[in-house]
Amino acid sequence: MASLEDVFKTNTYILGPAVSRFEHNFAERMKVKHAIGVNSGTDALLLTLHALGLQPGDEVIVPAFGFVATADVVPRIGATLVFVDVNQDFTIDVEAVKAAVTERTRVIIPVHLFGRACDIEPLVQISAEHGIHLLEDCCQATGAAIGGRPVGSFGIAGCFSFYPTKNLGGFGDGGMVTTNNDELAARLRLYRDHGRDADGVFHEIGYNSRLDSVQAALLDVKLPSLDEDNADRIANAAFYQETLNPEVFALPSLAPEGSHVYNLYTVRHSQRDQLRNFLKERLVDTAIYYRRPLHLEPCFQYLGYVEGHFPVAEQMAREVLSIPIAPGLTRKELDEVAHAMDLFAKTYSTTAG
């Protein structure tokens, strides 16, 4: 592969031309001025919160259902984590956000979860009205758009992950921050490399969070096929929507065209564990994202939340099950998944009747 050969010839394995080229191409694809490559999606969130200048006592609003990284970066910089509930489509509840805003709120982090773009426009308005930063977690939604505008371009910044299972996945860890803010982009470039500028001067206490050149070169090769891969995911999801029984399984709610790129296809069922075991016996791989709502994870116990605080998030955690959706699945494989689901539906209907 020519792009990898270029990396090996230059002996520049951290940052360097391959990273700069990928950053440029990613920024163009996401219709933003800047894209800053970092070590992971988690670091994208962490470095951005740091670069926004959060201080102890500042509050950050985060949905109570999702991956832990969205939340655990907040206490790591000394800020106060504020959870809110989610909607039935798994994304942050806008009305809950409105109720949670205080004079200490500095950042809202909506998550485009499972590939589904959240209702971003009201959040943009809330942020503008209160002088709050909107930081989009796009780690599971690379390529999703709202009205033709890519996620990651609505807030002060967008954070992306290139973990291998993501819509644009690498062969290891990697992440990116997108922004139209020149000052923020400059700070992020410092922070990712120990606070060091191009002349080797250390201006800030920074991090070791640099995207390596091999990952960047490989991701740059894959970037042109992102839309095609997402179209494959969307087609697989459409097959499930048409085939699975909505009276037995709670299927993902319909989304405007282009606003759901199905990093995961997640159904819900009140007997989730029974369903998962049934599918496992029929050699259908599944996964649970996520088994606990964030406010009930032991690491956040100090915040004082208890069961009942966020009922929708708690219901999601009891019921969610993700079934195969990746691009490249054959019709035969999709049929096998749907057939197994149908067998369970018939069994469930019989036992429930």
Ligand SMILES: Cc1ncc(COP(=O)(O)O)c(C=O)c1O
The other form holds:
Amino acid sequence: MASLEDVFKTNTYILGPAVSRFEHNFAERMKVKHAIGVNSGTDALLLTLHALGLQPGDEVIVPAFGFVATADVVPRIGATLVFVDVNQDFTIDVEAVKAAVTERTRVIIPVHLFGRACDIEPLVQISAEHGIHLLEDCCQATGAAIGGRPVGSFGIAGCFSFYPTKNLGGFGDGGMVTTNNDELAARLRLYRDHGRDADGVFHEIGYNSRLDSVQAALLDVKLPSLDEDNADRIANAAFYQETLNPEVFALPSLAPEGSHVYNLYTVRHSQRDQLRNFLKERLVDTAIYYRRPLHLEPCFQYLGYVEGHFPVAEQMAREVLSIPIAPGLTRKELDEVAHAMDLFAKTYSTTAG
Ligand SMILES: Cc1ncc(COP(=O)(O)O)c(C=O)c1O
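Now show me the form predicted together with this ligand; what you just gave was the form predicted alone.
The next block holds the full complex; its first chain is the one shown before.
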């Protein structure tokens, strides 16, 4: 693999030409001016919030259903977390965002959850009207697009993860920030390397969040296959969509072409745990993302949210089950999943809530 050999030849294992090359190619693929490689998707979010200059008392709006990293970066930089509910399609509820905006709101973080792009236009509008930054969490949606325009190019920045199970999965941790803003890009390049510039001057108190060269070289080799892998995921989802019984399972609602890249295929059922056990007995691996809505996680109890605050997020947490969707699944494997689901549907007549 030439690019990996180059890394060993140059003897540069942190940042360096391999990271610059991957950043260039990633930026081109995502149709943005800058891509800045960092240690993880979590750091992509954390460093961006820091680089946007958030202060204590500033509010950041985050959906109440999703992965903890989208939320925990907010208190880590001293800002105030404001949760809002989600829609039936798992993405942030725009009306709830409107109701949650105050004069202290500085950032909204919509999450393209499970690979499905949010309804971004109204959020772009809210952000423009109120002078609030839109920071897209694209960690589960690398390669998704809205009207042909990639996610991560609508807000002030987009944050991506290369965690191995993501749509562009690496061989360890890794992340990327995309932006069209020159100043933000420059600040992020400083922040990821202890606040240091090319002359070795430390301008800011920064982080060690540099992307490894080996990781970048391998991701750069995988990048050209992203669309093919996503097409596989979309085809697998289409198979389930046609095969599973929509009267028994709440299936993901249809999304405009290219706007859902199915990092996860998540169904809902009121007897979710029973369904999961039934599938496990038939050797079908499933996962629960996420078992608790974020506002009820113990680490956010200090915010004072209680059960009933975000009913849709709470319902999702009770009912969701993700079934196999990865590219490379064979037709036989998909059939086995669908068959086991069908058997469950025939054995138990209860339906999704
Ligand atoms: C929606 C979302 N946000 C943020 C992250 C954090 O990414 P990472 O695991 O690379 O830190 C993840 C992935 O795990 C995620 O799924």
